[in-house]
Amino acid sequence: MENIETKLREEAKRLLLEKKVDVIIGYEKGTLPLTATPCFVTTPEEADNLVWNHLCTQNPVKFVHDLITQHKNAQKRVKPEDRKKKVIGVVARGCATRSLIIQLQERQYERADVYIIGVPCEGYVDGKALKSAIGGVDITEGSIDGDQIKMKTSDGDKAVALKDVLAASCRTCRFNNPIISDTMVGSPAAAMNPDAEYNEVKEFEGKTVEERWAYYSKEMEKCIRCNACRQACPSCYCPTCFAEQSQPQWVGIGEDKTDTQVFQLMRLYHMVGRCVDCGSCVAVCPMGVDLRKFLKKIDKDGWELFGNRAGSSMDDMPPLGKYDEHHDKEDFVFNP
């Protein structure tokens, strides 16, 4: 990882320097032990805070779409003569390049617009795992040692098998490489468990209708709706959310059961052909919400009805932005 992240320094300095990007979004270290938090880089200097390793956890691609969409809203105040274009860097593994896909598919921005910078992934620490690994007592210290991650804690030294409390997505991902790139800092990382993507989807679908009715609402119970998934998703960039359009009003806004199933319900179908697994839902959820149980049966859904894995290629797009009567499944549309 160390040589990785000299290497994207250097990318990162040679970028600036050359002004083929105005800001570079990556990942330096956390204010508290063992987090790595999204930051941006508008200097060479500032290169030097960037980090790559197994702490890098939130997906950087909803940045991206933001800045872009400030720039062209200012540009909108300027004169013609005296627009400028902006140029944004992000440093994206696998899942990030997936969802620059679905942005770049949506006609979010143009394909100039981003200049990706590739790294390896061999997935990120799960915070609530790692949490959950040592009792819940505090860190106060920590470093990721090889294979184990080492910590001071306020019960004394540990240590926890880094493979053990890897993100659920990141175990089974079947995309940890970038699928697009400007320039790949590092080489390939090894391929994950993508065998295993769906076997939790597939116990899921096992039980009664009764039964995933129940889980579902038992998990929708624990949302405050604090919208911290919303907020976190790269795929999740409406300028107003339905959840807060008041003409029509789709679903109220206070902790009422009801409304939150609902919201909770339309934002899962908003995800379809769209969600590319990474994570950042999940993880930054202070209720500990199974969103990607979900989420992961409407992607399954998605390929095996559609053939369509998410932000798998620019080709290939999103099942609800494409028609294709010839491979259509769904023989009820053609013969009622």
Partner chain sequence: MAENLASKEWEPKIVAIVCNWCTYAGADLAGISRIQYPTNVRIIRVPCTGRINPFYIVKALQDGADGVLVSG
Given for the second form:
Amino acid sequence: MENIETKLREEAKRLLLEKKVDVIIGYEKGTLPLTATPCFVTTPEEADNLVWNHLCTQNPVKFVHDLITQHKNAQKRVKPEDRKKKVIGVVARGCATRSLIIQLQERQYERADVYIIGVPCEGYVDGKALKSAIGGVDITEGSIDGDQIKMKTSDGDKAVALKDVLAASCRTCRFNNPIISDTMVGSPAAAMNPDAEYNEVKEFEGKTVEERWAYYSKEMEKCIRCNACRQACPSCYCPTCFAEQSQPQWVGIGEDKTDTQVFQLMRLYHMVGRCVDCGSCVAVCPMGVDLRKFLKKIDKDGWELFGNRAGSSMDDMPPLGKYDEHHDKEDFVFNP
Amino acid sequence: MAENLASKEWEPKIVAIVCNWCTYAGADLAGISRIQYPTNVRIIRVPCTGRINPFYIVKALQDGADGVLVSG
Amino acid sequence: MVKDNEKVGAVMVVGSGIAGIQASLDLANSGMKVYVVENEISIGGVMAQLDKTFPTNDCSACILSPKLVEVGRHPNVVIKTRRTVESVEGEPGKFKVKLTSAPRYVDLDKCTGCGDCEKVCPISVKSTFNGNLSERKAIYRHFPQAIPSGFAIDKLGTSPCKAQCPTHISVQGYVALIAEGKFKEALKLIKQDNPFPIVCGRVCNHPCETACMRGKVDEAIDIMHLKRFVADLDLNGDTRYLPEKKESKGRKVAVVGAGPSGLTCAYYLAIEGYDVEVFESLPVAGGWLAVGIPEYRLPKNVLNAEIQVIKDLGVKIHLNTRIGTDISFDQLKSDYSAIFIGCGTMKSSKLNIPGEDMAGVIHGVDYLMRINLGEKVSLGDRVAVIGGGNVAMDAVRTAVRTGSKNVFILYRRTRAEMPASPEEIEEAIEEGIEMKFLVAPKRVVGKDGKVTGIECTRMELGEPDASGRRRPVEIKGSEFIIECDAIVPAIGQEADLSFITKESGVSINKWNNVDFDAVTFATNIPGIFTGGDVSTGPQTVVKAVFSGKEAAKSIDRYLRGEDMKTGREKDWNKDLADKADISSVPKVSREKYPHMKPEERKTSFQEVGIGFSEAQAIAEANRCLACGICSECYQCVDVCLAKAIDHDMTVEEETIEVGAVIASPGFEIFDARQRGEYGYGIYKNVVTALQFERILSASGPYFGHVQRISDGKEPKKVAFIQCVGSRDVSCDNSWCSSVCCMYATKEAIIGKEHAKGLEPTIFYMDIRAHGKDFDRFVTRAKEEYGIRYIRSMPSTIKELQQTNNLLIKYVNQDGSLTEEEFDMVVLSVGLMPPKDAKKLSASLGIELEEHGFCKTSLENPVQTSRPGVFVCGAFGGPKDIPETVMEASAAAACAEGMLSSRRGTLITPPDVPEEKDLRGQGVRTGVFVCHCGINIGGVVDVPAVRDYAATLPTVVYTADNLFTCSQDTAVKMAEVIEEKNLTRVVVASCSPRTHEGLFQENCEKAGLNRYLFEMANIRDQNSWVHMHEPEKATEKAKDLLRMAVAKAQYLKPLKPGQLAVNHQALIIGGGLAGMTAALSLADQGFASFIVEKEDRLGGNYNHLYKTLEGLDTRSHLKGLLEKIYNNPLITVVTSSQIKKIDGFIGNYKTTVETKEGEKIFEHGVVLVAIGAYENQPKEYLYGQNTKVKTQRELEVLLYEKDPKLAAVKKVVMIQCVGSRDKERPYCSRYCCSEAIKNALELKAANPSRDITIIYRDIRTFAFKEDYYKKAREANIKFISYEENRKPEVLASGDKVEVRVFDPILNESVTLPADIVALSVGVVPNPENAAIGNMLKVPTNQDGFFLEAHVKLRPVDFATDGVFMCGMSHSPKFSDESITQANAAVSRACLVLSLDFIEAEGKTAYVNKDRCSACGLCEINCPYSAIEVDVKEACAAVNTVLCKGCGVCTASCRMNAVDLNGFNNEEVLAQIYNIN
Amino acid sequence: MARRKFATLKSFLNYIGVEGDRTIFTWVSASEGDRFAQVIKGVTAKVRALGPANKLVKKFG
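With the form predicted alone already on screen, would you show the form predicted together with the partner chain?
Zooming out: every chain and molecule, the one shown earlier first.
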């Protein structure tokens, strides 16, 4: 890990020095113990702040889109001949590169607008899981030592096995190494356990329709419509989210619980062929809504119905942008 | 008995969103041929199934449709 | 030559199958006026009958219907159905075409197509549209979506019964109604023409029965007693039928005489609203009916009941009132506005023989009158009645009943000449009355002034007299005396006209009858009319009725001051429906009419006839042959609320001026009965392919369920037999019908899709899958569907009696014989010239070729032998739909080319008033709810829906209309829009698919933007489908209307965009197609640029010397080049490459790299004609051995007369080299014909040459088959091979031989060859993909360009403004390239001829703020109409290209793209309003 | 494309507990009047069997 971090800083410095990039989006140590937060590195000096460890949670590609959009908007106010190109560097593990692929497929920017510093990934820590593993007490200090997380807490020293608190997305991750990159830091990470990726979905599918609805409505009742999930999601970049649109208004903002059910349903549906299972939405959700239960179903259908895994290849077409006469199943069609 | 009565009173309301060139024409033909069928469906005509925003289906359900039929 | 400015900018299209439709649309859309002439009642031809089309299995109706609708609604197209072309005179550019029309009997302007008429029509006939597998009514349309959508009536003419009935009742009509159990309707129909059905149902002489065609089969229908049956039913019913009376006219009419003519006249006058008074001298009404006809034939109470109806209508009858004595005739004249004299002939004619005044001589008339008036008259035991008429019969039978023992008839001729009705004679004989024939009275013998006998003389028959009967001649000296007690002479009657004063001036003729006009029954004095016996001498009741009815019409007209005669003369025998073939009608004997037994009736005056029971009446009525098809029962007229039906329409002639004529009459299918061995028409389960097509159709006779005819069971094993009536010289059809192999394959596949257990087998000679993607289709049939193909022609079919299964016997390839049982057999019947081809060709002045199809030019397959007359479709030879469509467009192009100077001169420009300014108006909705006659109103509570509408938000006006689509409602709608200041209009009626356009036009005419209109479909999708649930249907109608009103408030006024058009064309490729296109464009006045890659024009055509049909292609090419280089409108650049193509329809900018550097062309359309290449074979030692050549190389040797050829004795040709294999699974189409062409040429040069063609299937389709035949006759050998057993070419030293397995010999044979000629086939141009990318148009899996629709848009691309022709589309013959080039030009001219391109109103639009430029819309759009504008970073719609399908909108997560007319707000408004 | 959208939506709705039979997709061609009637009969029967909708429905929410 340390080794990768060192290499990463060196690479970042080089890129900034050589002006290959204007900014690098990576992670730095968080203010709270056992956290890392996204950061924007614009000078070689700042590169030393970069970290790469099991605490790097958020998908940085969200910020790639933000920065590029800001830049494009800013450039609109500049005379054409004075317009500048801006290259965004990004520290990207597997899931982040999938998000990049999606944004590229969706023509949000050119490939040359981003410089991808690929990093191997062995999963990140699910903060909520960690907290519950130690009984919900506050952590005052902590560090990762091999496969152990060691903490000082209000309830004394505690240690938790890293593998026990890895995010669900990470445990069954199929793409924990970058799919595309301009430079790679570190050697490829060992495979996770992708064969189990749909176990939870399959189990849920096995429940009765009433049980499933009960779960969905229960989860959605937690949602406070804070939009944190949307803010964290690199695939949520619509200039105006449908939820905020009027003429027509797609979903009420009021108290009605079906509005929340419908809002989430619609947002989830927008992830068909577009959710890379980075887990950011789950990580940021203050209410602990089990979004992944539903997102993973969408992923599973994409794979099983159309052979598509979101952002898994630059050559893919968005699955909803085509139709395969010979392979698509017809079993959903009603025949009287 | 009571169940029977209740089910008699309730008639499902079904929204059908259909393509102008195929199903809508087929529905017209059913009419021209006087083929009788239940009264529960309310047809919304769109130029092509490709125009049907999946949200329409969700909104129809939220607005109280007991079923939604999409037919191209 | 007609000068350009004298030419007529109109074209007549004769025949309206898909060829005629396509030609019409191309012409009309490019500014020509079009007249579509069709024999049938609707357009669409055979394609409308098809279920699916190959090879895509598209639904035929789905793809055809939009075209039908477009033609039907096109302002520049006039559809003329039921028309025949009689002659075409004049010159190209200015023809006069004479047409005759057969009446349709339905006014298409009024008919709403509701189908109410069809429901009440009692006449069912076989539906030819459904292959005679189901029935339709005499009033009908072929299919519900037919255009014109109105109905039509089939009439073969007037049925003989109606024609011969003196009063012309619709006899067939009431018989048909009786057969349907509609007795009341039948009576009403009779009473329209005869108020005396009770009487005429008993005592009519019924000439109808004499005329009845059934009489020629077995016995006539018992029409009279059917009439009695319904009349009695009415008589005994609770309420009598009383016709509706018109409002009183306040005028008085006097009728003299209450006999049948007078009372009839009174009846019809009373209905018309006149006050009628009848004066009768006798104490009873009825005239002869009352006092002449005896009780046992016509009971008095029954007669009185009939007369009571007339009284109930308000007619006053003054009995015992004799004109002349009680009231003077002149008094009558002054008191009444008109007089009808119908006093009959109540005076007996005298015998004028000695002794006539003796007691015991009582004249028949007096005798019957006295008896009928209740007097007892005793005649004694022996009574001689003299005469052979009905009065004689009545007298003689009355005498029997009054107790006379020995009663006989004396008649001077024989029974055959007796004028009395046969029944009466028969009944009299039954009653024991003796008839003494050929006897004439000479003298009454008596004693004391009282009769004791009569002296008679014997007669014999001589020459016929004026009446046609043989004149009796006295045999001298044959006198004899017959003893008798009384003599009743019944030989005639006369009128008593003493009351008519001289002063009145009424003319009386020499027979003492009142003179009258035969049509109007008017006398010489205005206001005085006559009828019945008094005018004609003694006649029948029904004739008296007729005269009374006609006189009533005259009196009405007279009193209204109208001309009495206009339109009344009619020759009823002119269109007699008596020509039908009745040879195969099964015999059914007449129902026995029940009588009283003779012994019982002899002693009583009780009525003899008892009358039919209901079952008998229905059975008897069902014997009717429906000679006229339509029975003229007028049920349709009654039920038609739109008043669209007019049974009096007649044949009309008209002459139309046009500049050109296009003949597209299509084809006739082969009559399979000619191939008797297949049992068609005899074995039930043998059907034609077209019948099977109908069986497959969801709207066919069995609703798409595959079933056998014999028992309705689903068949398992179905055999298709190919080439029935094709490639068959035994029935004179030498040609190949081109389409059968494919349609059989299609039907087999679809059949299997409909009935999973189906096991189709196709028996064939060669599988001719020579079209684009056809071989793939056949492969799929074999591999995916498991359809069995057997190369063998069955010799016979036998039907197995028990099962109706069919036993097919066929020879296998190895010569063995197989017998196999099938459940059903489908005959793949061939295509024949249209039935009336000869007559049509004579009318059009064009020649036919040897097979009877239209003769066409080798240089231009759509040119007939007459300049200015073009042909397209199967009339020019059997062909498939895409070729037909191409020819249609090509013919249109040729016609347009001739008339380009007159483009746009005869079309009607749309008249669109200024639009209302809606700013600040808010939403003000007007709702119109339609009853559609009873179609909606009969189920839905329309007033309740209307009232409900008034409660909806934004609604400010509501109305309900009988027919919202009628012209008067349109006017009203416009007024309301104005008056109520409506800004939205919602109509709840039928389907927007059929009527939206009409209502939108109404809005537009009222100044309201057409897009501010919305419809609720409460008929087709409500009242028609919920007929038994009126309450729920009403609720649903409210819901649908609420949804429509809710949507309407969001509608926006739309102004379709316009785009200027550059009028030049770019043609990529200068081969035959490109050159033809350039010249055709120039004919139409459009400039073009040809960009050719090679250093010279001509392409593949440079390598051809002659076509199979004999066109000298060298000189053709030379001519083309000359024309091209001399045409100022054509710019040619050779050795050039396209670099870049920017823009879209109407506005392209293309960069071309030429020898002289880069050039930029600006143009409005692109024609892709980049051709294809000859395959370079790698197999069969090609390139390694000089004796192995391609056909093209052989052709050079042949036509350049290479001396090396002289030594060539043995030639082996190998077909399908590089075609129909794994790598190129398509057929190259022309190779078989080219091989045969070269083989024939080689043989012609040296008949001793040994030539063998090794082939897989010989695909010499259409007339090319004749050359295949010629080749076999010339002893050219053919050996077939399978793909997995290809021949081998072996070389040793300078010898070459070909080894191949001969399936007939069942062994390998080795053929030495001096030349091995390889038919190498075609490969697509490798640049197709690159050019396709530049134009954003696709190629298919084989690499050829993919057209917009393989059947109906064969030269278009899905992207507007880009067209293709020639081999870039698929392999084809040179003449096909020419046609396709012309077709592409026709399509291109639709764009080039416009000044502006109008966009669709309902197109997509982008809300820029929401767009993230993700490009998903661009990927999804099938028309390349939306693209991300990179600079703007958002998507932009090209409204000209946009077809409004909305696919982009649903793909947009941001909802940035939306669709006018169906935008999210509008759709959601509907969704929100479902409850 | 449309069919993919509906296939996923239907599957997803079912997954979250909205009965699959409430959202039905099919094809009816212009010539299939009878099929249309059969579809309506079939759909109505299926929805009737499920009873009134009570999930996602605002009025019950």
